[in-house]
Amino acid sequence: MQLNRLNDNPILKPTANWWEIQATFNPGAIIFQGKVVLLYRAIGGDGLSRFGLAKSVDGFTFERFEDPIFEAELTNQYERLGVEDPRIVQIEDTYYITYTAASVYEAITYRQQKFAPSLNHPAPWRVRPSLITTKDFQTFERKGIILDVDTKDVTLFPEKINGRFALLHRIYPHMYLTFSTDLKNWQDEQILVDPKEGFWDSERVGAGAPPIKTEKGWLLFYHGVDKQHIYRLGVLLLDLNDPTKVLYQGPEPILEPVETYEKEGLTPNVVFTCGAVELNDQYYVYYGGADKVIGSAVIGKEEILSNLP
């Protein structure tokens, strides 16, 4: 299985808009109103993440707002170098979006504290999970933090199971899943996949676009790193009932740094996805590439099933 790259990316990238002059990707995307949405990450000239909004018709040609939808609050000491990575899901009328709120900690304080390698800035990050939600992609109300605990990758399934809201994270470099009824107390957390020595995901592993359900099971792409620090995306199913059960792992990637605009950038080599959407019988995968532009790859909803166990 492999994704196939639409022939207009980079289908978003920066532009003369001061708050996104140095890069666009990372994008939440879902179906709204009959367009697909993208929710992306946007950094400025002051170097700061902050959300733009895209919206489309056919999947990848994007009308784009010219202010920003979301930032950061400027007295939240969580988020005081900006917002990161949406992951967009809809539970019953309501859009649920889990990012990244970014700082640092104070660097003498916690000097001894162990971090997640970066590969720009080994700095003492401070990256908490937080949650807004929204009816109308106009107007978002703040939920605060859902986990006071280091982690990235935050998305929740798109319904809850066996009446739990259910959460994907990755302390580094393992991928977790945790459970929780009022999105503030999680209970029964578990690694649920490992990095394996030797593969493409041998340094780190964490999820990538919500969780989609198919009559197969929950189909989740997901990221995988090397020690070469080359992001690659791959393909999970999880148990419908029970998605502490991994059904499945691809073992290549399905989509990995080749073009130009996936190789070069803020970050290079890199292929990230925060959201996918099922239209026309396809599975669009938006992703952000070498942490600069927003690309777009399709595979056939058919043709990836029929792979699947």
Ligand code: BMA
Given for the second form:
Amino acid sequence: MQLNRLNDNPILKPTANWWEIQATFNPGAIIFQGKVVLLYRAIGGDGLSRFGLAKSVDGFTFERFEDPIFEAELTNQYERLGVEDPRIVQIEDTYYITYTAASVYEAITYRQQKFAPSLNHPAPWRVRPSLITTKDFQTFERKGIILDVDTKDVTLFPEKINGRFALLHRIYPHMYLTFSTDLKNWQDEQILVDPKEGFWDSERVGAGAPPIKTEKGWLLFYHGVDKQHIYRLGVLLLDLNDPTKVLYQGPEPILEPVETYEKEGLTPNVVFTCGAVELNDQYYVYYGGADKVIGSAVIGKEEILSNLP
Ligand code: BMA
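Since the one above is the form predicted alone, can you give the form predicted together with this ligand too?
Expanding to the full complex; the earlier chain stays at the top.
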């Protein structure tokens, strides 16, 4: 079971626009009004991450916008480095976008932790999972931080399960699953997937694209990292009614860095997904190559489902 790269890859690259001059990568993806919408992470000349928007009818030729569509709040201490890695789900008529609010340690916190731990200053933080919602991909409503923990790779499931929102996230190095009725208080949190010694995902694992509902279960394109720091993509299948049950975990990756644009960029040897869509009976997995460009790789729906238990 392998994803097949599109011939047009990379389908989006940095442009001369100040806010996306360094990198465009790790897009969330969804079908909206009949088009594939990518909400992608862009890094500007100032080193900050913002979100850009691109739309496509065919899944690989994209119309993009001159300006960023969403950026960090200047006064928000959790977003000093910007907003990263959006993942989009539709629940009823609302699109929920989870993302990583990225920041830097406050100098005082860092110094005290390092040199005077007995002062017991609160633990430093780097990232926080945040949520925005939208109905039109033009205006976004900020819901703020949804988990007060240093964790990333955060995605909701595209529907409530037994009346509760379900959320995947990654406190290094494990993938966690947790539930909530209000997106503020979380219950029944547990480790869902561990890194596997000796395998391609031996160092850390995290959610990739939001889970996709299929007749066999929740299909999850996820990422794993090995001890050489190579990011690859693999497949997980979770039980539809009880996603704490892992029905299948692919032993081999389905995409790994091979092309130059996946091996060389801001971070070498990375394929990293935040979104996949179903289009013309295929799954289009959109991914960041080496933290710099966007590619897409596809697999037939029937092909993947027939390979799952
Ligand atoms: C992860 C995230 C991603 C990035 C990846 C590879 O931890 O920060 O944004 O693509 O590392 O550098």
